[in-house]
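Encoded as structure tokens, the following chain is the form predicted alone, with no partner shown.
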Amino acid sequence: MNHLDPQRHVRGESQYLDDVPVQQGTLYAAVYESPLAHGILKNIDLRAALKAPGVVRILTAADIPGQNQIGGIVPDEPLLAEGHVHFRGQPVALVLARTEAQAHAALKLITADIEPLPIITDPRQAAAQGELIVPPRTFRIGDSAGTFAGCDYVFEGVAESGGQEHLYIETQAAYAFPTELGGVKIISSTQGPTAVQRHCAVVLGMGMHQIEVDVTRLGGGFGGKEDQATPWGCLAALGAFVVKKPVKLVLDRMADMRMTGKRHPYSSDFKIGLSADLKILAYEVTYYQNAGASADLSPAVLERTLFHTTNAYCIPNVTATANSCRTNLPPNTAFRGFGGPQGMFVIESAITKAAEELGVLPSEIQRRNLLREGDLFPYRQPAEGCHAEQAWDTAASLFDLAGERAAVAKFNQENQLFKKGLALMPICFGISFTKTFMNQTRALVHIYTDGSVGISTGAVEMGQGVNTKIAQVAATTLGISINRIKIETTNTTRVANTSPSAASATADLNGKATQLACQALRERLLRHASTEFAVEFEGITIENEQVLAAGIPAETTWEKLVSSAFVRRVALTENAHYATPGVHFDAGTESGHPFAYHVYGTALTTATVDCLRGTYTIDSVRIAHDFGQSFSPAIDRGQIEGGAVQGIGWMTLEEVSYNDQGRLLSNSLNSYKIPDLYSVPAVLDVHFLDTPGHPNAILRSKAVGEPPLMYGIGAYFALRDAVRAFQPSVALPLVAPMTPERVLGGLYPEFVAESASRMLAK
């Protein structure tokens, strides 16, 4: 079964927010941003802008009828700046004009009187000054401090990982309409319709029942529209509510990059202790997360970093402490992996540091410490259905690890100015929202009298293929053709109180709810058929739209059965609720069973570095991945390929850069690079491991959204391996991304240091 949407996409038939026909009287919104990263907002001069052509109204915090607050986890984020500004690009005022051009022209006429305050951009500086979003958290198992004394080897170091721009194709946008009962309907480009609904209700001072949010699809999300679609939906809704006209707000690319948060940069200290036979006995790590100016989802992202502190390894003694640091940058937010990649990068850095110091291959330490069945994670959930060793051994055998190593060594021996590197990257990723209450959703299924089916769930389609999977679940359960099924838009009126499409849990949660609804409808129809045809209920099934009695076709089809049931007043609508069983976590003891299951895999990555220029290619990424029992192999393979390449981008090309005044320097596609066609590995091979799946996974097909991104970490260490083949004694800092400039610095450290010294002297 292939993805249902691509043909519509390439023909331009798929409708996104900006394709919605514009209603008569629509006003266009533009946002006036703070020009400073931190200061006291003394005054906003709107007089000239209000006289500009086409301007109808300019809204500030004073015009908000409810609460000027959109913070979710921590109420620390005003919709429009009031009293202070905390980051460059923070919304201060909303211009409403008759055309988009007029709205943007008016922005240039607004001036703000802001008294500058000190600016913090570094998370360690923020922590030193006590600027934390929430109190620090620590996961602990065993006695790491006491164990280090008995270790044969102990190594310490610092690991730094950078931010990452989401760069979804469709920018942040919302289109809001006043409704006849004083409420608002919002078409939003959001992964979390309920979040937009909830915060709009707070801002407008009304009940959630008066706010309707509708989403057809997104042109990409990657976590950037989980929480950060909220301000744009609220601003459009505020405009529509105040002026009683439709309001459309669509950010241009540079404004989107400038005003929205990214993947969290982390600066981390680690200490790792090993035995003589390379078993990891103790591990300590302290994370400094750059949260930005407000909480957004940072505490939850940091929590998942803690959950993935040890990646795919069993370490009996662990102390992991996490600090969410407030800086004067746009609030950073969810990004594919949600903090897990940052934690995994640190443990892989620690292992690499130990291996380099000991003169062994990192893979010797990695393989020796892989998780086994029953091993405890630092949060005390046991590894159940553990396939870490199976994934590693399959990759090593299938992709000829020994042969690859020999080929790399031979190449490096024969070439002076080109060097190859190789790295293995095992992964273990937990599937569920780590807040237990978020692991629930609903599905509404209608069977129409002609046998066609309409399905509404809380899932948002953003290119990942979730609508296709839900349609497959319904078709399989009901025994009908997928062509009869329509997946409706995601709408807060039809399916309420949903969790965002995130955490790799969307297909599991919404697929399970759909399955429950369809099972109830199927049973209802079969009981009707047994009565109608005087056949034992247990012997009746529906297959390929044919009703079978004891395997023999009955005198009816799906359409006739549905029509007959309707005449007999049998309910053809079902609303089902699904909550993931068995998940729980106690934040007081930092222990529990937070994940429905884990996904495992191993990637073998090779890279070639041009040792004259510092440029490089990622030659191959070969992956053995635990899909469970995939029922959409084409979609799942595409998710693995896309996730791996996005992870390679984070680790190599994509460098988010701010100056010390909080100004984004990588503010366009001229200065911010993402992987293009030529950056994709020449060989990207994905092998489906033979595993049984998990009952908490829909049809035992495991989640694939986030786990593959972590395979990209292997590209960093493959490049590092190649650089060390040229400069074996170089002390490379563990800093990502590994841009060509950093590669060059590793190849010629003395020259780079001398050049930097000259520049500073000038």
Ligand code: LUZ
Second form
Amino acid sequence: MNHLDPQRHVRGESQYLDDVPVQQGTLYAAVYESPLAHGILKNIDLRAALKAPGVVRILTAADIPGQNQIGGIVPDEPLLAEGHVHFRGQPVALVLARTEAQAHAALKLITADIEPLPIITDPRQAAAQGELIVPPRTFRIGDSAGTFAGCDYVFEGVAESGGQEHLYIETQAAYAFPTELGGVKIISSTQGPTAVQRHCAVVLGMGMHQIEVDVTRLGGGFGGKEDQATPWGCLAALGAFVVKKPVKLVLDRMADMRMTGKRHPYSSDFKIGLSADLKILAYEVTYYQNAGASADLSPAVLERTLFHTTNAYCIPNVTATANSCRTNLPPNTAFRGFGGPQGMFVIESAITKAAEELGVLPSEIQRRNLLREGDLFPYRQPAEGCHAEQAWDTAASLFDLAGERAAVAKFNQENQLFKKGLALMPICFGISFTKTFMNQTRALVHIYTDGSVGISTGAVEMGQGVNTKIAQVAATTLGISINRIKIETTNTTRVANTSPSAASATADLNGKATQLACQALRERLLRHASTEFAVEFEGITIENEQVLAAGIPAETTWEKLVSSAFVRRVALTENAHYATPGVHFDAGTESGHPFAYHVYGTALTTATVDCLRGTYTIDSVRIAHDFGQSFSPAIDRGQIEGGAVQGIGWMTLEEVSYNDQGRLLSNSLNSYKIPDLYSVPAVLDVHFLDTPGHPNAILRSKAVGEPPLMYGIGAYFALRDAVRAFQPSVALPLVAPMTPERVLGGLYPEFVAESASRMLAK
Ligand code: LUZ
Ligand code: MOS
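Structure of the form predicted in complex with the named molecule, given the form predicted alone:
Below: every chain and molecule of the assembly, starting with the one above.
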């Protein structure tokens, strides 16, 4: 089965938001952003801009008819700044003009009088000043403090990981239309249509039923449109509501990079205790999450960091504390992995540090501590259907770990100016929204009288192939060709109260709802056939569009079955609700069974460093991955390859950089480097482990969205291994991304420190 969309994508036929035919009278919106990262907003001078050509109206907080509030978890985020500004790029005013160029030209005529306030960009500084978004949370199992005294080895350290720009190809955008009775319809590039609907209703001061949100597809999301499509949807809706004209708002790339939040940078303190035989007995970690200026999804991201504190390892004594720190940066947000990668980077750093100090291979510690069936995670869910050891051992044998190691050692002995490194990266990722109530959705399935089928769910297609999977589920369940099936746009009036397409759970949730609806329709149609042809219900099936059973006429096809059912007034529409069974969590005790299941895998990564230049190549990434029973292997393989490469980018190339004034320095694609064709490893192998899948996974095919991103962490440690082959004594800080500059700093620490101080002196 192939992904249904790519042929249309490469021919330019797929319709994205900016391709929607523009209605007559449409106004174009542009956003005036705060030029300062923190201050008191005393006045906005709109006079010159209002006189500019084509300008129809300029809206500020004062024009909001409902509440000026779009905070999803904590109500701390105004749609338009009011009283204060809290980050550079914060929306302050919305210009509506006849053309896009006129709207942008008018922005330059706006001035704001802002009294500067002190700017915080560092999460530890924010924490020291008590600037926390929510109270700190702690996950605890066993007694870590009491265990360290009995450990043979104890190591402490600091690990830091950087932000990451989502860089969806389609930037943030919305197109809003006034509807009769004073409502608004919004076409939005969002992963969360209901979030856009809910917040538009709040901002406009009306019921959610007055707001309709429609999504055809996104040109990528990666978490960046889970919550942060909302402001643009609300701004376009506000414009349409006030001016009673269609309003289109599309961010250009640099505005998108400046104004939207990214993956959260983390700075963390760790302490790890081991026995003489390298069992990890205790682990303590304190995370400082750089949340940016408002909560956005940060508390939920923070929680998932805690859930992934111990990655794929069983550690009996753990204390993990997480702080969400308020800084004067754009609010950071969901990004593939959702805090999990940040937590997993720290435990891998701790293990690597311990291994380096002890003079053993990190993999010796990793392998010895992998989860086994029934082991408890720190939140007390047992590992059920655990494939951590199977994934590791399969990777080690299939990819010839011993041979690879020998080859790396031989290369390093024979080469002075190039060094190779190797690392293993096991992953374990929990599938489900950690907020239990979010694990629900619905599917609305229509069979039309000609036998064609239209399916609406809460799933948003953003390139991940969820529409293909849902169509496959329906075709399989109904026994018909996939060519009869259309996956409709995601629309809040057809499927209401949806969770965002996120948490790797979209195909599971919406696939299961579709399966339930199609099972009901199938049963209803077969009962009709049983009556119509007076044959036993039990024996009847539909296969390849043919209704089969003794006594059923051979010419009874799917089409005939459907049209005869219609004539007999049988309902050809079904609406099904699905809620993941067995998930629960008690935030009071920080324990429960939050995940439907876990996904496992192991990557073996090798890299070569050019020890003169500090440049490098990631030579190979070979992955043994737990797909369960994949029914779309091409799509699933694509997710693993894409995720691994995106993770490599986060860990080795992509450096989100703000100055101390909160100004984004990496503000375009010439200062922010993402993986391209040339930085993809020459070898990127994906092996499908033989695993049974899980009943909560759609057709036992496990979720594939987020887990592979964390294979990229292996690239960081492979590079570190190579640098240490050149400079065995170097005290390399555990700071990601491992950019060529950082590699160079590891290769020539004194020289780099010296030249840096010389540059500073200049
Ligand atoms: N969004 C969310 C997510 O609201 N809860 C989650 O647990 C989650 N996990 C991954 C990605 N997005
Ligand atoms: Mo995502 S980080 O599952 O939107």
